[in-house]
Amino acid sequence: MRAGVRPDAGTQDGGASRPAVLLDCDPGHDDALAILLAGATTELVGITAVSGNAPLERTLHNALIVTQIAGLDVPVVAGADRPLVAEPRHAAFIHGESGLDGPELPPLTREPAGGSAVRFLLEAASARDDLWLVATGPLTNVALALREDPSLAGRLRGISLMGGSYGPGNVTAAAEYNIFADPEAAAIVFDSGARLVMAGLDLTHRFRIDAERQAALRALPGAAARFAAELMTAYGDAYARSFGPDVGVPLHDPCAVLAVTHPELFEVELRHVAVELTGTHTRGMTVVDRRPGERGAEPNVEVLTDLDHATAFATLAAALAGYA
């Protein structure tokens, strides 16, 4: 068994059940892909969008697109419009100014489903007792709902996140986008005491899409992986003009859903962690304690390390090829 297994989680192996999910996102080429693998993978109780990659409005259209495409019945819901503090940072440079650059998206048919992301997170959260977050954008919606009931932090399962990094960010030379766009909202969610995952750059790197599994997506069948394989395609052009040829395309959020339905595949490190909101050069950074022993400051954060990223993939495109 791989260190930091945890066995709690649900898993689709071996005809367990699967884990309920609320995905919190704002897609995004690979949010996109984390919505897919969630819809095959999850009981998947609604989407919540939120600023980020894009302005809200285009990450709701993108929540609503991607569910049309897949087939997927499952409430999407607005969320926040903007950081708590900070005025709104999109990522157009990679995604594009609709957040979804690259395929030739369909007339949009569906309506978003009333109401707030934070009542919706926080009624979900009080239906049931085994709800799973995934937070795989800047986590304002997260954090107004803990703002607004600091008890959904003990009433969900957990919080799989992705974001933040050991290292370097690939927005400053400390900080990664979800935690940059929003680092106030993050220091709520880490400082909430919820249970946490989190899957950050150290970890995502890990799992790229190569040109072998570039062709390996283009021949699955079925309209839902045909989306999937040329979002890829346009990621990757993107993160080619932005940081070089030979980067890959790291798959960020797909990580923070497979961290829930299979946890097997990943080793984990327990340390504490802290977002930075001051300093000059470092805002956004998240503060990984890597100090041995006693000297660390109390685990607050289950940090994903490595990842079995051929079985990774191979889910992925399971999952993928599942709505065929």
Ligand code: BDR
Second form
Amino acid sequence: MRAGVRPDAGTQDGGASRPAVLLDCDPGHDDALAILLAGATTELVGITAVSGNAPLERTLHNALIVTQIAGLDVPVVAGADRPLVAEPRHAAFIHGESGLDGPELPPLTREPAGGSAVRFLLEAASARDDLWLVATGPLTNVALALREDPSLAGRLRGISLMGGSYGPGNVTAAAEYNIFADPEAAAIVFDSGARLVMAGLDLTHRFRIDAERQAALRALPGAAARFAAELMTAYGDAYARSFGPDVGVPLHDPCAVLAVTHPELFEVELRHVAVELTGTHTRGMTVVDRRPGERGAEPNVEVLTDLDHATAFATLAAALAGYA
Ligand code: BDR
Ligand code: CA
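Alt. form predicted in complex with ligand BDR, vs. the form predicted alone above:
All chains and molecules follow, beginning with the one already shown.
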């Protein structure tokens, strides 16, 4: 079942053929890094914010602040302020009440673009045939867009998402936060027929910032890199409080951007993935069919299983330094 690298996503490192990306996110410390990475390595057509790590009002504010600090002139659009069915559940224990606790934030001078995230997403996908949707929060906006226009699934080049796992979860024993926060939305996305690339916890928990990488970030030039380093320090402190001092800081969300810009860094398995909606202990779990050979159900997801960590971190660092 191992499919190796995916040659058609292309490698774009500041070259002329940067992939076109719309980033749907809930910043969030690691979402902020995903924004900075996407701003430097893709043709970033816009950012849509969703309720997740913090309430929508905060994730929208945070997406605007990140673009402001980086000098990224991309539209930022407000999306869903609650999950489709589940009660809102934020992640203040990691990201703080603000969603970006840690660095002192400047006063916000940017304004959100008008209109809804769903409209923005559908129009962006109609305007071109090469758009990647990168989703690093709960999948509410994406599901709402697919519900309004199911043909979106075939018009996107793909959806690269951070979420799920085939091993343990992080919110419950079985479920990862982005899927658990809106399982009904995730089920719509996983069943949509779109090309899906999944960066789950099994991958992202192994791509960590340790003390050495923290120091490397602090040594980078420019305001955007300094902001990223401050964010990672706060993020590291929160992880240490919650999970112990030696775990390092997982760079979840940048993986979903790197999967589009640098697919050659990843190993991937084609698998069938379903979202559990009703399990007493497993609601929000991504059930990844890893049965050997032909026994597994028809694959619908490219599940990322490994990453060249050193090159990925160097790519992220170069992207941050490039803002100086
Ligand atoms: C995911 O949950 C959020 O807290 C992070 O931003 C990431 O998208 C990891 O489970
Ligand atoms: Ca996120």
